[in-house]
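First, one chain by itself in structure tokens, the form predicted alone.
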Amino acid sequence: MSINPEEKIQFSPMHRLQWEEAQQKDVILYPEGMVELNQSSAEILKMCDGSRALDKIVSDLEEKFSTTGLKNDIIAFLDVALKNGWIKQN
């Protein structure tokens, strides 16, 4: 299973992305537990709001952080997120 670059990406309704004060980081909460995220992963997932496909997520993040060349890293993370059920595509 891998990201289809043409389809919009949405965070899974079965999970919740939120800031966890105790850990001082963003986390994914789900019925079976919690996943702590680094800043990069959290920023990518925040873009997965159902309104963007891959290229838009990449361009928005590259603009936000004034950099280029993030596409391969973003794809690699989104593939993991898709396999773990954190995101979905329609």
Given for the second form:
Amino acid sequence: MSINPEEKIQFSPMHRLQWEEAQQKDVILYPEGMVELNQSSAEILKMCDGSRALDKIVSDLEEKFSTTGLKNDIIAFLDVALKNGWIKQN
Amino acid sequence: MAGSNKIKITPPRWLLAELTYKCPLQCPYCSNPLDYNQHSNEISTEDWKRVLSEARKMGAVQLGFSGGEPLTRSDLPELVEHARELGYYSNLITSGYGLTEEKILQLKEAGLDHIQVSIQASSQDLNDHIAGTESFHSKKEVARLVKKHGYPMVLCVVIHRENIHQMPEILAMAEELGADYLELANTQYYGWAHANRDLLMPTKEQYEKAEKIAQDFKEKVADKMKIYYVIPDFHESRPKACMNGWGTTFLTIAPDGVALPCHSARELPDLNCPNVNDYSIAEIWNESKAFNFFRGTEWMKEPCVSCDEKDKDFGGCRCQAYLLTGDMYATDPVCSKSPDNNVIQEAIASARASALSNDEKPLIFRNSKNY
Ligand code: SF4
Ligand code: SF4
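Could I see the form predicted together with its partner chain next, after the form predicted alone?
Whole complex next, starting from this chain.
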């Protein structure tokens, strides 16, 4: 299973992404579990709102952080996220 | 005394709200205390709201509403709503008994995140026998409704000698119902399960066979169902890292407001577990004697004290040590290094003898008349 670049990516309705004040971190919550995210992973996941496909996520993040060359890292992380069920494509 | 103020205290992450000990079912492995009926007074809605707010402020984020049967509390939707406002990820741990579609919708609207339904077996006869109540069809219906209304569906089956042979059918049932998560919980021998141990504990061969079937299935369904397998610690050579360490992660509040570092801690002597009526959650978590008692490793005895694995399993479970050796400071007897390991071997042998005999005693069902 890997990301289809053509399709829009959406955060899983079976999980919740939320900022945790006490931990000063974004976390993913799901039945019986919690994953703590580092900042870059959290930024990528926040882009997965169902309105963007891969290229748009890359360009929006590169613009937001005024940088280039993020594509490979983003793909690698999205593949992991997909495998874990954190995001989905139709 | 045990406990030390040099230990760095981490905030609670999981709050288990045992709303009530009332339950229409009578499972003979229930982890509620045998004398649950003597703790029948329940704290109020306002008390629960305060508990939720205070624990959340400290950092608790996963919340389980359990019991007993939490649905017997009529203020459940109100508590769920409060939990949602606070940002908890909340889980209803239910037998499914009496859960209507209307209630499922109402709870969804209030902000409940998921529902864990327990089923006792894969056949009606056995389910209804174990539950002590006719409930098989309604449970399956509830599982379907949970799924239908967009909740992640967590199915929980407690495994013991009466149903372990149904492992293939249990797995098939979970798949058929579309479970997103399946918890296969090998019975832990506390509370009522301890009283019924000879009748509930499977033999080692039964465990091994069932585990193999579950593992193969786990791989097969990996992309649609997540399986949590709670290991049968009596057959291991090391104890479980109980509660991820005493007073590090988990906070349980019993129906009468008693705060417990683990849900069986009420059975331990001299802990004087504090009540939320008398103290704030921060005082309970940080300062109470009970929560500091087994924090860290200073309370330990040999062989744990000089063992290089003590930061891995924290010497095992305190309640199990007490229940089986009479000494709550002892090494969990499950550990092969424990001088009391023979009690585990004897328990296994005794359960096996009971399994082979043809005049087994009847199970003791969870029921206030049976204690
Ligand atoms: S284990 Fe059974 S009897 Fe005990 S609270 Fe749960 S459903 Fe009720
Ligand atoms: S001796 Fe104690 S610390 Fe060492 S493995 Fe056994 S239970 Fe764990």
